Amino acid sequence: MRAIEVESLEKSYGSLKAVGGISFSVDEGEVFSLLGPNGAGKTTTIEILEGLRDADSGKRRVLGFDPWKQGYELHRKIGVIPQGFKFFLYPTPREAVRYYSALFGVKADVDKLLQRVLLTESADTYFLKLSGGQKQKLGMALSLVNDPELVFLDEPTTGLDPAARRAVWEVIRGLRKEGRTVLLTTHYLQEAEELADRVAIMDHGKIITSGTPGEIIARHGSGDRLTIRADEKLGAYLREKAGLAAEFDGHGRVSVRLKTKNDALSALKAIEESGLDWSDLSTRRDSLEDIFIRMVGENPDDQGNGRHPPG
């Protein structure tokens, strides 16, 4: 079953175009992620998801409804954590999921609640005082007093440390493995490519490419590479000796891309026969994140750099 369906979906603020004619679905109990850096559209997708901002064109359904038209209907059954999550200074996590609790007419259990975001410890701390981990992981519990089918979280983890990132990843794996769905953007590739079950990368408004991370890099990647710390000596070695795709970063590295196995064997040999000096060989392939800046030209994790308007 499909719990999000886009079809051509498309949104302009005068002559932006923020969303150009997107489409894409999102299956019960998987964990989507969209990608993108500023500008890109994830946010005002979400928003339109959300029944928050309506589309110029282009059909859309959540959890089978309409979400401008049947927003009551479906709120009942969401969650949502909006970018930069904050609530009022003092209210303790435990009063705050009291307070949405009556908002929404339903008898949470408090303590099962912060216990699932792992914030018990911290139940009866005022909201001033907790750390920026502390308060996502609030805006966590928040967002499923309503015992929600589909949550939305918009940029969770933006500014916190590893730490806090990695406790709120575990709140998330939780959520998929209680057989819920969730709509995720995110600035960190790791996160996406840790959490998600499949990804899109947004880019000016349009979707340039999608699938499963491990699909995304397989079609987009290029392939294994053999990495060795050494100048450039030896990348011309290896390409005029040995015929192989060497090349130098000018960073004091020299990267072999392995078409084959044999490759790598051939390289280790003529490695050794340079009679050149090297250290640190290792072996990898792309990440998503090496993908993401091939296609879109920026890590996301830099912002605020002025290639894209915010949004």
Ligand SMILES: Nc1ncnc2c1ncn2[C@@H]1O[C@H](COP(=O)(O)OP(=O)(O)O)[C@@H](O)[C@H]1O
Second form
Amino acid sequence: MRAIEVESLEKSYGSLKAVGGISFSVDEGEVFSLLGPNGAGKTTTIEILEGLRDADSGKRRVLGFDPWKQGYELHRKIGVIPQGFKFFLYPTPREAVRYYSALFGVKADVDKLLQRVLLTESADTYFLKLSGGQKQKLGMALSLVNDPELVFLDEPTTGLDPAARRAVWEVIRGLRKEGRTVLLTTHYLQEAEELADRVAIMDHGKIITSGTPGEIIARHGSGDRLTIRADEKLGAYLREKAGLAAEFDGHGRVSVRLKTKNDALSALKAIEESGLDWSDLSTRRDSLEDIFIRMVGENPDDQGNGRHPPG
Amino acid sequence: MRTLTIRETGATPRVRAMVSTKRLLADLSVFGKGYLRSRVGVFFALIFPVILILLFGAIFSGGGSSPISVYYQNLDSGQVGARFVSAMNDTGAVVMVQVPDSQNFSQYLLSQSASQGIVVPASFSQSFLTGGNANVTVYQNPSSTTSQIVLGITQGVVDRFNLYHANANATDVFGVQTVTVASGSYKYVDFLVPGLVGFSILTSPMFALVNISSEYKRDKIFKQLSLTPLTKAEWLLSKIIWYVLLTGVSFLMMSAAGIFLFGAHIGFSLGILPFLVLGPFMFVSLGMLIGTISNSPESAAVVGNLITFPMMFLSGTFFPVASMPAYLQGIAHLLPLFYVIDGLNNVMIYGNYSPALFDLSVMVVVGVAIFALAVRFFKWRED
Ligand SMILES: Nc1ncnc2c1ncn2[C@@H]1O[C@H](COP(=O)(O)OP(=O)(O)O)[C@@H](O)[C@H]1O
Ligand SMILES: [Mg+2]
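The structure above corresponds to the form predicted on its own; please provide the structure of the form predicted in complex with the ligand.
What follows is the whole complex; the chain from before opens it.
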């Protein structure tokens, strides 16, 4: 059975079409990521699947349930951390987990659960005194109290420092190991690449492309590229004199799309002939990031804080 | 897979207990602990009303030994009636205030909320001269201390007049008869305790619920809770229970302050309980309603204040409604808090249960209506 099935899902807020007819499915045990910039419609989509919002139209099944109409049954089997998870100010993580256990009528091993989300040392600190990362970890702990089959995480690491982010990633990897299905939204490309089995790139309410990172690169990547540190003049020279698909990126780097192996040789020859300054010559394949930037038209990491460029 | 198909075509099973005690208590415990830990809430719910009692009590109970005002009518046209009135004044314990003969005396006392008055009979001078019997009428409220004092003083003055009348053979020419009046000029602090209990019943749940219900909505905490088996009814009920408990404690603290520091007269009876339960019920619901229909905590706070502050001042919290101008009294009768305080006054001060029952009925109707609206508009999730 598919954990999540979505077909032609639509949702508008007044005249704004937040989700414009998207389709995707998530397999059991898979980590699936909706990747897109702010305002893409990720939260709207995930909230519809959690049963927190009704959709205008389109088919959606979550663990076999209609999330809006069968929320009560569904909610016993899913765990959710909303975007920017907030909670009552005064319970400690330990009390919060006990509270959730009582609500769900389950006997949770509080210490084990807190240990699992790496929150043991702050187990008795009031929620309002926790750091952003610790709050997020508590959100994870709460979402796991009912031992869910499927976990929804809406931008779980937005605004966290790199160490806290990696800790959250560790927990998500743990969920995958335990065989839970995870739907993760993020605007951090590296997060999707690191964690997700499959990715759907979403923008303006549409899914532009989806698949494993490898599939997306194969489908939309433009093959190998030669990049040279040089200025616009070299770009122009390569285009005009050698007839190559050369682009200047505006930041001191010229990149040449290599349609055939021969292109590489003619490029090298033309660079030599131009007599212009150059350095740092290398070839590389399109990364998910290149595709994301090209398709969404912005760098996902301009919105968040630092991520290391992929090695 | 087969069961799945059945689910898809069949109606959604919605068999679920509306209220589970276990969940209710879990929510109550988390909320209560948070409340006590936040300190601000505790201050405004428990400490602040007591401070108000101290403040207002101190301001208005100054000069506790000042003479008691006593309204009187002197129906006697002779000299002796007037001498009786001045003899009363000479005791220094009372100040006699004349009421024109044209006024209906008991009506007048009621209109002034006066708990005592004296009528000197028309035959007073005549009796002094002839020894015929004449009774001075003391209007009094048996539950009022000042009434008792006035009665005692009058008795004393009347006895003196019995010693000096002209007829040596007649004994007990003058007597005192009493008439009970419903009104009472109670001490200010007597009103202050029920008034400020009402203040606390209004403000603690209103400010808190307006705030948390709008913030929980903004912060998606309600959505979060909707993903657990906790029901809206359980959540709301747990808040009501908490504020009923808090009101109970606050009531005891304020009563103690009123009684021990200012000698307030409070009639304790079980009749107080329904007000201490229905009052918080009404204002938890109202706060919830305001918070839940507002778009943001900021607009909720504005609406909440617009409703709370006028109600706070016009319902008889700090001053008895009877002492306000007529048009404001009219407005007061439109405010739910008025019925809380009026009811508490009726039970705690006058021991008047039938008007209290009316107040209670108004509270039930208004409370249930507000509660129903709050439940109707309170959404865990959005469509
Ligand atoms: N409750 C709402 N009312 C009106 N517009 C909304 C609401 N929630 C989101 N939107 C708008 O819908 C679009 C998609 O938002 P959202 O689903 O939150 O995207 P994302 O999570 O990808 O940032 C945005 O333009 C956003 O401003
Ligand atoms: Mg979002």
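Here, rigid core means the biggest group of C-alpha atoms that superpose within 1.5 Å across both forms. Computed from a prediction, not measured in an experiment: that's the story for all the values here. Residue numbers count along the first chain shown, from 1.
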> Superposing on the rigid core, does the Cα of R253 end up 2 Å or more away between these two forms?
Replying inline: yes
> After fitting the rigid core, is the C-alpha of K59 off by 2 Å or more between these two forms?
Replying inline: no
> 2 Å or more on the CA of S23 between these two forms, with the rigid core superposed, yes or no?
Replying inline: no
